[in-house]
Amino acid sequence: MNVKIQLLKEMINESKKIVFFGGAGVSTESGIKDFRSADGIYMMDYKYPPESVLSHSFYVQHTAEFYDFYREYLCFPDAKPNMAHFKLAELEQSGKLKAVITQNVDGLHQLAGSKTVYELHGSALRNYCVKCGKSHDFDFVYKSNGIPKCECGGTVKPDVVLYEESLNDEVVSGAIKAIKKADMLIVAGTSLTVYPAAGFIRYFKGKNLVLINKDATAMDENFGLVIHGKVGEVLREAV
């Protein structure tokens, strides 16, 4: 292990434009369950498969359901960024890090500080009424019973992309215009599974290409570079 941070130090020196592809495994560190893991939220015992209740037709059609699940498992009000969260911040800072680009939707990168950050799958942070487009603070879904409710009537749905929803056109293209331009791509906590987002991997032309997971994954081997651990400890010793 030793070695590998070594070399990955030596990676983000000779690095100018790094961007770093993050999934839920950057999270755990800080008390938010990732989805896959053998204690992950899709290995639960739930009344309804916990990957169904988090797609479009589940919402539209069991909308209470939804909300309730929703609340417990994805809503996270006491959570702080962890040492993963600000040492990217702090290699932004330095002006290496160009961009992060997250499937999380906790906001956590940017409360570490981190400015640039394309979020893939929306943020459990922000929220909107479905029928007069009105803005909601987190607080407001997380604190309402059963569906929350708009002053106007509409329902307040969050701003986060459920399974059979489109990625936002304009998030995807900045992350790939970055990822194009980066001479080292980063990628941590994430069994690069879901797609499209995984996908996203395939427009780096970049020279240094790093896995960081805490378990293999079945890209493992098209990676120059894979540490086995936890993401926040492995940049702590990296940065």
Contents of the next structure:
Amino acid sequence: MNVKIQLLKEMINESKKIVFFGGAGVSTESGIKDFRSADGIYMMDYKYPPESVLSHSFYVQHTAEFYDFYREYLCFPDAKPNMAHFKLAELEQSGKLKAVITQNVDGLHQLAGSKTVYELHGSALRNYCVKCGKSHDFDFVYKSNGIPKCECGGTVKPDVVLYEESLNDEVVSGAIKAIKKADMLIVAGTSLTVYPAAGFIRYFKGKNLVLINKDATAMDENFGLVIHGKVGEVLREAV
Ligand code: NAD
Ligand code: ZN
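Next up, can you give the form predicted together with nicotinamide-adenine-dinucleotide (NAD) of this protein, since the form predicted on its own came first?
After this comes the whole thing, all chains and molecules, with the earlier chain placed first.
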């Protein structure tokens, strides 16, 4: 076994309050594209830059085009959890892992069995009418055409945090509390460029700070252990 993975395994063995902080790279092994990899959504030749399509102002000004993009690139009806999701659920079950904090909106951690999941950017599985507040399921939005409309006539909006929108206070405070109490923080599959989420790592005061990421990030030097690899493959070996 590779020395770094052996070290990760030892860290996991000695830790009692592990928190996992992940991003889009955690779901690429489930066939979901991330944003910033070479084959990610940001490299595509789309008529608007993805950052602007996923902003609140674009949603307001070009609502129908927002939903076209959203259905195509942020809805994953057939995605299944991968080894990363399953190994984290297993670590929680054994009592070692206290929380998963995710920037993803795909719901795959819960599908794999994780219970304490802080979804910093919401979930595509929840959708609400902006007029009457009625909740609608994934298929309601995914299978609709144009702008999804509630029976009351209001627009049904996914519970996904767009650029320019603020994160849910309860989710943020739960996530920060978990990080502050952790003795090990595993950060994985994230370019650490989306704020405020990426900044939450600074609350970690524990011993073992690990990064598992396919590509290097601008924050690599802040981590005690950096493994450049696929998170599903690494966790399969280490857990
Ligand atoms: P990002 O696209 O900016 O970065 C992904 C990072 O993951 C890259 O650095 C890449 O090298 C790495 N990576 C890709 N596959 C990996 C793997 N198998 N193992 C380890 N590392 C891998 O993603 P981000 O930092 O999460 O920021 C993008 C924003 O868009 C977030 O809010 C994100 O959740 C959202 N988004 C969500 C989904 C989803 O719900 N699955 C998909 C795309 C984007
Ligand atoms: Zn309604």
